[in-house]
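This document opens with one chain alone, in structure tokens, the form predicted alone.
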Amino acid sequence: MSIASHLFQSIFHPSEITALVKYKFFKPKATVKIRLEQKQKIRCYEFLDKTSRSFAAVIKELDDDVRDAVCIFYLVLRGLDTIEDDMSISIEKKEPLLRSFHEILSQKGWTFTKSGPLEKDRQLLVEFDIVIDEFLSLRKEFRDIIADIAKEMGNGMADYAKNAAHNKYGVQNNEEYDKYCYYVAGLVGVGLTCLFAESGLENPELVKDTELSIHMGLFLQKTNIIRDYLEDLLDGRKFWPKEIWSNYVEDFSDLKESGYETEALNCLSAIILNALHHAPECLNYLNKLHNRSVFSFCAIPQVMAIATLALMFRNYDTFQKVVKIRRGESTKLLLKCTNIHEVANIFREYSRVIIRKNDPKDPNFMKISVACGKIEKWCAVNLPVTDIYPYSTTIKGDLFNQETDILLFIGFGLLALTAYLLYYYNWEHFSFDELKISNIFDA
């Protein structure tokens, strides 16, 4: 989608636009240096840019000290993702693949080239020789990092392949699913936080309490499932676990279906709130964290999680196709992530932005209202007074920003209205033929 469609989506929010253009024309685009002569390394980035945009952008913005381990550990866990995925692996070779994957990344030369060809990361594990390469070029205590979290991540997702009833019917409890997404993403946060510290840009101490890296891993994941529901279902898989959506429909399909609305929109209630709860220990995480760098790179994902669930929240649309936030209010989100102030109090609009649409008439009410209620009261606790009012540390600061947004919506409207009445009149009412050069200069 160009610029000019995410301006026009973002026509009634001049606050976006104004992002927007300060991103696209002003904000100095993160670019990673590498000779020329290190080829394998170049290609590690260009699979990164395939794999996700998104991670991408804020794995080059990250401090030299430890962008090359993240950008590897990345790649590393999407080539394991690869393999899980597939379906067209049996599970006979899928097995033993994920439980020895820590293993081939000390073998030179290893590459995979038996990946569906639908997958649209096959070609990563057919040239995973090269990442192999960059892995082993890395310093000791960051392989170690990386090989212990791909062993314990690729167990775990073996020991999910295997389960025929989990394949069959999918998540069933609350514990499990809590389980999965500690394997798939849970670990994620906690490899992410070991190569933070071991690089010297975090505390060591922030390792020790391993109970909130899993949180901002399962924060963001049961997110990912939310907003998945459909493209899962018409895969046929189930992640929502069965011990939530049973209590309102008797088969997981029923949820998109015509007649089922209510039951759909309470239910989509009971699994934001089971996400919900994360998001405190999220902003404790993001509270410990010293280095700038690895603020944004932490922060960034979960402001776009916590505004995804709240777009999603009593939105019937979750159902029938996958629910993003605008480019405008993703970009002005990304620009936010500056500090624990900013974020918390993007958390706190949002989750305000959650009671707003809360029913009275939901079960889950008063639970939304309270895990809504612990987010304000974190901001409430942990920011300065000063910080009451979100976006800007002062009042006045706050009016001089929507003053300027304002003005800045109202140019562009004044322009957007004279390029086309430029535009109309030149091809509508002139006739080129008949137009003469001698005629302008005539009176």
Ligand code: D61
Second form
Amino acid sequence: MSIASHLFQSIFHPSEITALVKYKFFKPKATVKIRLEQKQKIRCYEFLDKTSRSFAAVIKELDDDVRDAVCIFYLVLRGLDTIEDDMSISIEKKEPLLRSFHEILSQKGWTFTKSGPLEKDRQLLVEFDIVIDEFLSLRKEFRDIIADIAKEMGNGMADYAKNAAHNKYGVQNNEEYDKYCYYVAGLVGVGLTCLFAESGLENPELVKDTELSIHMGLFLQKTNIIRDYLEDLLDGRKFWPKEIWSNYVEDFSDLKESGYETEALNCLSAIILNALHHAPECLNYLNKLHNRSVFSFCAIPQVMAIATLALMFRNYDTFQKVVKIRRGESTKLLLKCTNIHEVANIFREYSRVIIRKNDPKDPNFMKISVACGKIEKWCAVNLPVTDIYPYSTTIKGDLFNQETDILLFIGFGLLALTAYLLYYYNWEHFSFDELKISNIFDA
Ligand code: D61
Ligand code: MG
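Would you generate the structure of this protein in the form predicted together with the named molecule, following the form predicted alone above?
Up next: the whole complex, starting with the chain shown before.
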């Protein structure tokens, strides 16, 4: 989508328009300086852009000391996940590949060309020898952290992949749900904390608090799992635990069927409630960080996750398509993620969005109030009094506060631009073909 359509989506949210303009034209972009002869490293950063749009941006903003290690960590695990996700690879081939992936990392020249043709990241494995070379050029401490996580994750993924019941019936109970999320995302949090500590950017004490690192991953992964209900179901995967959905429907696929709207929305509340329990612990983790670049790197995905949960909450679209926050909204959040006060305020504002949408007829009404109350409490205990507003001022109702100024500013700006264009193009010879809105913004 072009910037013009992102601006259009935010037409009734002037602060988002300001954020989009600020981000596009005024924010200095991260420049990863790589010497031209370091062709393999350049290729790795190209892969990072190709395989992850959301994580690529935050990884590139990290300080030099840790950026390459995190980039390679990402590509290694994306490679592993591409094998895990590929339904065209038989379990006989998949299991040993997943279990030995940490050893493959030191086999120079190893590539994998047998991914299914539709696998979106298959090229990464086709050129995996490049990732291996870059992995081997990292210092030993970083290599050990990455290999240890790949070993545990690969074995965890293999256990699930060969579990026939898991493949047929999906995740059964909440314990299994947490365990699966631990392998695929909690461990990423653990590995990242080790990389930050090893690079000297963060306090090594953080490594000891493994549970906090795990919560960071679980909050992100569970948000993805909730959001991807339909996509995963169509691919034959069921990550929502049966312990939750069986309270509402007989069959997991009923959630999307007409006639089950109330059950679906109540079930959605239950699974969002489960994810919300991680939120205060994520704030605890973020509160312990010192380095500015590490902080933004960790906080941005978390803030996007709580915004996505708030958008999905009691929103039936979740069962019909992939619900996404507007680009303007995500850009606004991204620009705000500079310190714990801003981030905690964002968490609190979205928890208030959830509270506003909460329905007394929902069986989880009380539990949701309590979970949101815990976020409020975190803020009350940890933020200075000056940060506590009685009511949200920046997310809802934004047309009637300080943002009216911004709206006026943009209105006048557009008026001035139109006047200038009319003058420039000479009104008498004016032809609409020459004025392509998208070109103006893309320039
Ligand atoms: C701080 C900052 C970022 C964090 C964090 C703490 C803790 C955990 C995570 C990021 C990981 C969150 C994963 C959420 C997205 N889920 C997936 O990508 C699923 O695959 C999981 C296995 C591969 C993990 C790859 C990964 C992801 C993010 C990273 C990273 C590695 C390394 C460094 C930084 C961020 C999902 O993938 C679907 C897909 O193909 O897109 C799946 O298969 O379930
Ligand atoms: Mg996967």
